[in-house]
Amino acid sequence: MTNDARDRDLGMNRAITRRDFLNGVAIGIGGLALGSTLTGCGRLGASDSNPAQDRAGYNPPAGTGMRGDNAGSFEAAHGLRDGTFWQTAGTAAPTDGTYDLIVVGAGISGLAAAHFFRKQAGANARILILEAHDDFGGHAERKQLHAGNRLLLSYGAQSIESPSLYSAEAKGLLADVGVDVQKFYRYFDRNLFSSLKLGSGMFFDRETFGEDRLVAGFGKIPHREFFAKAPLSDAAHRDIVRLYTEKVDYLPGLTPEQKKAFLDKISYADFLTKIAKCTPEVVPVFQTRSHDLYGVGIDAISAFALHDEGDDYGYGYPGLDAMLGPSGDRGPHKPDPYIFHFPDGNASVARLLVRSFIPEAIPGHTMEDVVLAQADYSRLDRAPSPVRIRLNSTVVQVRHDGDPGSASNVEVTYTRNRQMFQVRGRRCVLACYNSMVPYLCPELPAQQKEALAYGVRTPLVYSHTAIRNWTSFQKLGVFQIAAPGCYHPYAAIDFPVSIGEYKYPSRPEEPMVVFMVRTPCQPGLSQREQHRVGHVELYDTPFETFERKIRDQLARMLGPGGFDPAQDIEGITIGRWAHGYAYGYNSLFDPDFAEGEAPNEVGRKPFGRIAIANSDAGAIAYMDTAINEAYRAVQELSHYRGT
């Protein structure tokens, strides 16, 4: 079959809702001019007097442009990195007077910093939040798709992970904005999939395993029977079954602590082949299982870390329990079920925070009604409001108006609508990526700048496809599929949660969102180097490639269940984050830092009236970390109260 014929079969010529970087045009790292502001909501004008967010109909979650790193959000940052920005930047115009606090970044950490500051300084404190992207929420971005006449919501950041372990401050923030996590026990239908006899499957692709074959029933039927259906050699089948069923101590003679120390310094891939003595054919079955959480494969994550963190999807990392103790599906440190999920993920938490600042921007009063509330973006940046959120505004410089030890203000310069502006604040919280901070604040001490640049964020793609119905999943008996050799190594129908007036499409005949994840990797390199390579790949991959890969993979996985990509796909949204998860230290590649000397600890130190708040500062990519670091940053600035 020719490529053109295959494309027709896949439906590449079909008229659907496509959302990507720039309507399908690939963008190189230096590919756009400074300040380009193409977004899903129209091209900005030549003046800041009519910003896009104030225009009628501005609604980024439903826009037709890029979701994630939208065009206009990264070009100035790349110019700073490359040393070219200031060559053509022009002069910044002063604006707005002086704020009590300026926050750089409107993700969860930036919004949380504004929340904590208001609690300290009072509801009338003047706060400006500057955000480079076209929406607030950061990675907790909201996605709105349509299939038929139905609105389907989906997410960037998935869920509130293990809320029982949250700090008092993080629990307090959720309570302040109206989130009652106990309600999710009613809203999340944990029995739906089992009532429909749907379970976990694995798809073995022909490129990796010799033929395309979907096997259903993982964890429901015996492992020996499940893997006997897979296109694996006798040796690979035997070894995988042994890992899952035989509790073998592969490190006899070592104490429990010695076993932990040993397994913390060997990758899971090496454990499988060198310690458990499995055939190398076993490795591809597990290679991409760690992509979603770590952004790299099992070649670059220690066996201990994978056992300790667990696998949220229930496939697991077998062979370790006899040495380290049972981890369960989700690791030993996650006591709560994975159910604390709004239909748009943690975007609802961001929306509730914004509602608490600017009630008229997101009408309603409860965690239930926020789900379908229509945000009025034109209300975010109005002068009467003490808190203002300014989107499409990339900060390029943050400096004190004198010596950092005695300065009375911080001057923040940003670019918007191809113009430069400068605003003053008595304090500033940087809630952006750590790696950007040295470029924004060149006056920082050299050691601190080096520490801030250490971590390399995980490149990450969340793909969401609206399909006409999900009867193919029902016929095949699966709700989630691990696809270890595929472009997207995991796919699943959306979480079964209904809140307020938003009802989950619980009948297979109804439209559905299929979630797929991709993290570009380069096995053989360190985790940080793999992330750097992945950054380039994400900026250089056109939407057409993502669409073709999605259509092809869904057709091959679900075709036996009657799925037709040309007829059944009604919309595709690509959430592409070149700088996704915060970097967590890797025992295979990073030193064992002494307490207080880890790069995140050195990097987050306050500098005069500037504090740093983000998940990078905690070196953990979870929402409670972002909230906790925001609280710390605001506390560090508290001695400037009233000045």
Ligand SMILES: Cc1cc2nc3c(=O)[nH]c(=O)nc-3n(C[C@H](O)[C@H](O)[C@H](O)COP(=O)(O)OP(=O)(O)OC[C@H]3O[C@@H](n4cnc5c(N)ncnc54)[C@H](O)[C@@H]3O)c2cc1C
The other form holds:
Amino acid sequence: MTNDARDRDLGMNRAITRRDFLNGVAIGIGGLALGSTLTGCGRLGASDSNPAQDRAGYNPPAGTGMRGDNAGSFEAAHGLRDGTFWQTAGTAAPTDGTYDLIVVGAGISGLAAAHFFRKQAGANARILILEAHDDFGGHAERKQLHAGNRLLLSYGAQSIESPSLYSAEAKGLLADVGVDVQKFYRYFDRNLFSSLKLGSGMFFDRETFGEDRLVAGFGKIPHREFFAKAPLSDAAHRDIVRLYTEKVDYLPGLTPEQKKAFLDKISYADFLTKIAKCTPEVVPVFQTRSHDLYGVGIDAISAFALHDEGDDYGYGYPGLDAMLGPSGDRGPHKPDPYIFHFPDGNASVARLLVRSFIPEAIPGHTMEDVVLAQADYSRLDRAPSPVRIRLNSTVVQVRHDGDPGSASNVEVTYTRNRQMFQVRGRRCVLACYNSMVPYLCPELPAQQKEALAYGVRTPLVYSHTAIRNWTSFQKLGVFQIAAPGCYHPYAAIDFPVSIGEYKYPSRPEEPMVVFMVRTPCQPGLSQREQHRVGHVELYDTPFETFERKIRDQLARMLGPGGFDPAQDIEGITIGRWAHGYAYGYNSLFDPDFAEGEAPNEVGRKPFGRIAIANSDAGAIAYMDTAINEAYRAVQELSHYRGT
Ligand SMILES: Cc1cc2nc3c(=O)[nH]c(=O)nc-3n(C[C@H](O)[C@H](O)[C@H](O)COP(=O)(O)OP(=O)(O)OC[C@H]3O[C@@H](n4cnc5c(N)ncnc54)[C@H](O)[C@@H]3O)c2cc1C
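Could you present the same protein in the form predicted in complex with the named molecule, rather than the form predicted alone shown above?
Next comes the full complex, and the chain you just saw is listed first.
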């Protein structure tokens, strides 16, 4: 079949709701004229006196196509990195008065910093939050798709992970904005999939395994039977079944501590072939299982770490229990079920925070009504509101207006719509990426800048595809599919959550969102190097490539269940996060840093009136870390209270 014919079968020529949210594009490329058919998107290159977020109809969550790092959100930062930005930057115009606090980055950490500062300084404290993206929330991004006649919500950051382990401050923040995590036990329907006899499947693709085959029933039918249905050699089948069913101590001569230390320094891939003596043919079955949590494959993560962190999707990392103890469903450190999920993920937490600052921007009062509340973006940055959120604004410089030890203000320069502005604050929290900070604050000590540049955030893509119905999933008996050899190694229908007026499409005949994850990487390199390669790949991959890959993969996995990509796909949103998860240290590649000497600890030290928040500062990619680091940063500035 020719490529054109295949594209036709996949429906590449069909109109779907995949239009980019063009305001984001506008901010980036400025100066072009925009076709008049796009309602509510304003005019490209309009002056900052009429910023995009103030224009009627501005609603980034409704944009499909390329989301996450929207065009316009990263070019200035890349110019700073490449040393080209200042050549054409022009002079910054002073704007606004002096704020009590300026926050760089409106992710969860930046919003949390504003929250904690208000608690400390009072609700009238003047706070400006500057954000490079076209929406607030950072990774906690809300997405709205339409299929049939209904609205389908989807997400960036997915869920509140193990809230029982949250710190007092993080629990307090959730309570302050009205999140009662206990309610998810009612809102998340944990019986729906089993009542429909849907379980976990694996898709074996022809490029990796010789033929396309979906096998259903992982964990339900015996592993011997399940893997007998897969296109695997006898040796691979035998070894995988052994891993899953036999509790073998592969390190009999070592003490428990020695076993742990040994398994912490060997990749799971090497464990499989060198220690458990499996045929190398088993490696492709597991290679991408770690992509979603780590952004790299099992070649680059230790056996101990994978056992310790577990696999959220329940496929597991077999073969280790006899040496390390049972890892449980999702690893030994995640006591709570994975149910704390708003339909738009942690974006609801971001929206509740924004509502608490600027009630008129997000109407309503409860964690239930926030789910469908329509945000009025034109309210985010308006006097006399004490808290203002300015989107599409990339901060390019943060410096004291004198000696950092005695200065009374911080000057923050940002670019928006290709114009430069400068604003003053009594103090500043940098809740942006650590790696960005040395470019913003060249006056920081060299050792601190080096430490801030150490971690490399994980590039990853969360794609959401709206489909007309999910009968194919039902016919095939799966709600989630691990596809170890595919472009997207994991796909699943949405979490069964109904909150307030938002009802989950629980009948297979209803429209549904399919979630798929991709993390670009290059086995053979260290984790940080793989992430660097992945960054480049993400920025170089156009929407069309993602669309073709999604259509092709869904067709091949679900075709036997009647899925037709040309007819059934109604919308696609690509959540491109080149700077995704905060970097967590990797025992295979990073030294064992002494307490207080890890790069994140060295890097996050306060500098005069500037403090550093963000999940990077905790080197852990979870929402509670983002909140905890915000709390610390605000505390560090508290001795400037009243000054
Ligand atoms: C796809 C994905 C899924 C995730 N799922 C989960 C999950 O299920 N549960 C969980 O707990 N965590 C999850 N995470 C981890 C997530 O990173 C944290 O939970 C948290 O949202 C991070 O918040 P943050 O504020 O530290 O960083 P970010 O969300 O990255 O926010 C930083 C913000 O700073 C802005 N910024 C950067 N530089 C500048 C600048 N120069 N000027 C202005 N603004 C700037 C960025 O645009 C960004 O909005 C996920 C992450 C990703 C990428």
